[in-house]
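Starting off, we have a lone chain in the form predicted alone, written out as structure tokens.
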Amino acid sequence: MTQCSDPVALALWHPIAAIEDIPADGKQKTQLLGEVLHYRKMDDTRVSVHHGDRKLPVTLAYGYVWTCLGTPERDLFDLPEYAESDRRNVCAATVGVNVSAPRAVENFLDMGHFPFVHTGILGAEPHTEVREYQVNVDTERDEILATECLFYQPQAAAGSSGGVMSDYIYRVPHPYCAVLYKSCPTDESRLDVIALFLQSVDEENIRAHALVSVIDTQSSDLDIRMFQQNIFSQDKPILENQLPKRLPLDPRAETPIRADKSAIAYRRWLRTKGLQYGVLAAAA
């Protein structure tokens, strides 16, 4: 038995821990869906995980381990980038965060908090409009994507050297995880990934994982992660002061504007899902 009674959650594959940073021997300890979960690396291609007595389902994907505390209804989503031999793959950071996943993954998609929040990195005033954008539920793939997102920046990237004008494109395959494909400053053909895997704690509290998978050969793993840390220090404390810290799912709790348009959508895609962990019910 388990704590969590919502089985859309229970059916999810979950982000618990960076492979890189599993010690090779000794049980480690965390908490999903608030349970306690214990995990150990076998080897370099294996990591079991116990609920109890029970062993869980693994899947180690992205640089990260994956586990269901049920039964999965389908594979992890696919992040093919991730597989290309000259990009650079950086679990740039595991930090916890006193807000509910949903929250952490409507913030994610919010380009309008860019030059107010992230200010001189990936946004600055005057620069504050979010233009029309276009965004859709492909309902084959079971996701969201918004494109045509375009956004003065000045420091893009940990490789970006002056302000730009950057594309970006918002995935989101998976309730607790999201995806961002930005325009790469070294080549202008591809896009560089800033993915964000929620591991749920609890309903209202994570562990929010990033991965950075980008064509960039002058910066250090280092440089990468300082810049990914950076923001995320910046997003911290705007999460754990929104209130409430489940996300309302009732289109009236909250007042819409254009840059929404994309959470407007995630939460109808949740209501659709019956997702209930980290979500406050629209009323019936």
Second form
Amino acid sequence: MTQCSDPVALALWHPIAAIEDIPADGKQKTQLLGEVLHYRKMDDTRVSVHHGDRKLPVTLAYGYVWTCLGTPERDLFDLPEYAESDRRNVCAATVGVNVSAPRAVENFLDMGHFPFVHTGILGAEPHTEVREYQVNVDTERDEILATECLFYQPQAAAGSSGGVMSDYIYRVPHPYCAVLYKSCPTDESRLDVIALFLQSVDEENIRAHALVSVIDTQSSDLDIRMFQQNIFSQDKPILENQLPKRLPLDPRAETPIRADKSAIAYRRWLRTKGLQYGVLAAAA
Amino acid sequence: MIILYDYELSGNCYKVRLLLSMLNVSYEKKAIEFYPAAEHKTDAFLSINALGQLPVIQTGDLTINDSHAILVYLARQYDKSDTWFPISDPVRLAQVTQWMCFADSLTSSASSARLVNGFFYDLDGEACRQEAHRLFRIFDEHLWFNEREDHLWVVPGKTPTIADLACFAYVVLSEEGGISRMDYPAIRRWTDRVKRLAGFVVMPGVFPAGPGPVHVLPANDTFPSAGTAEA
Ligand SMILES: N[C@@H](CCC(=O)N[C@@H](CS)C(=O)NCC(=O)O)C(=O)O
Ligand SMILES: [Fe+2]
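The block above covers the form predicted alone; next, return the form predicted in complex with the partner chain.
The next block holds the full complex; its first chain is the one shown before.
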């Protein structure tokens, strides 16, 4: 296993497990950036993470345990919706995928695949058009924002009862995390939140964790979890067949079609950051 | 009404969903979250199947666990054409049984490799893959010799049997365990044929066949659904 020498990736907070999935006792094992980590639940509000003998910094946020193999450069990004009292926050899935984290972020941002990969759920033919949308980099918060995304969806969420035009907003607040906000099927004035938190097991393997934060008084936690797990499992074979497994950052790899607009912004943003782990660097 | 205790991502549950759909039997799914909740190891589920395994079906007072036992039951109960489980032919019946046992060895190899990659089981993934490739080579050769005799299915004969469905699930999901089917052309042709059977359904990770004819079997497409079969 090659050691991670990318200072950008080493300084990031990385998710390793849903807090609720950690057994009450016993040492658990996982892998991050090619390194074996052990973690343990001390009580409901404390989790310790070790790399060999070294105790690592821990943040518990959004239902997940986050840690850092180097020195964290900044706090974990904000997700203020998580604290809204009427939301259902469900740690909905943890799925292993043989792909790099940036590939998975890019797939998450791409509405174009909905009708073909999530047929009958997040999209359906002939409604395949990705309409013009806006992409901006918020320099102050250092994140990418894609707005005014509109897409026809037969079953937009676990609590849906029919097809709708869904509004989407995407945020990429972290090189390996993305958050989407979409029309809430049960309350027009609110937005449902689905966050993708990627754990880079190594450069070409991830554990994809999902937080679902919705306004939905009807669906059970299990309904919400199974809905999200099915969606993720549909993406899995698509992601595992992408080559190369790392995301190419060479500008010449970009193709100017509209669905790719956010992908182009994302690749550029990663280039600017100088991120190396999970990508193929642009030729100098 | 048949209740299927089901996990959408389970290949063993998928075998049962396939036959239910192909025989046009209506049923109700009860989702049991295998990963990460491990709901199949809870007391509530252990009281349904002490083995703590999916799938299980219940109908009336009857509870059956084990995917292959369920396939046998469903075929006998709902397949009026008597082709899916050919009891009147001792040789084919033995072959069906043999290949269902083979399918169980796929559960402990190809399926286990998938559990390591996708569900973080602490098993020896490389050993599972090696064993799966050994089995795939045997299976590919078997299907190849069958094809030379114009037999399109796992057990020689005109129609598919429950052995096809039993073998199909973990063969078609093998890539998720890092087991490529590139070197097994007869297996690839056979999975494509299974996908063209009338009533075929997908699961996450399984794609429908490309454009082409649907293979309609004699008299299994108009069966009464579960509730009315005895009427
Ligand atoms: N022989 C059984 C095996 C079933 C099996 O392995 N089921 C898996 C899900 S696909 C399971 O529940 N495993 C839990 C365990 O074996 O503890 C069958 O074919 O139904
Ligand atoms: Fe997707």
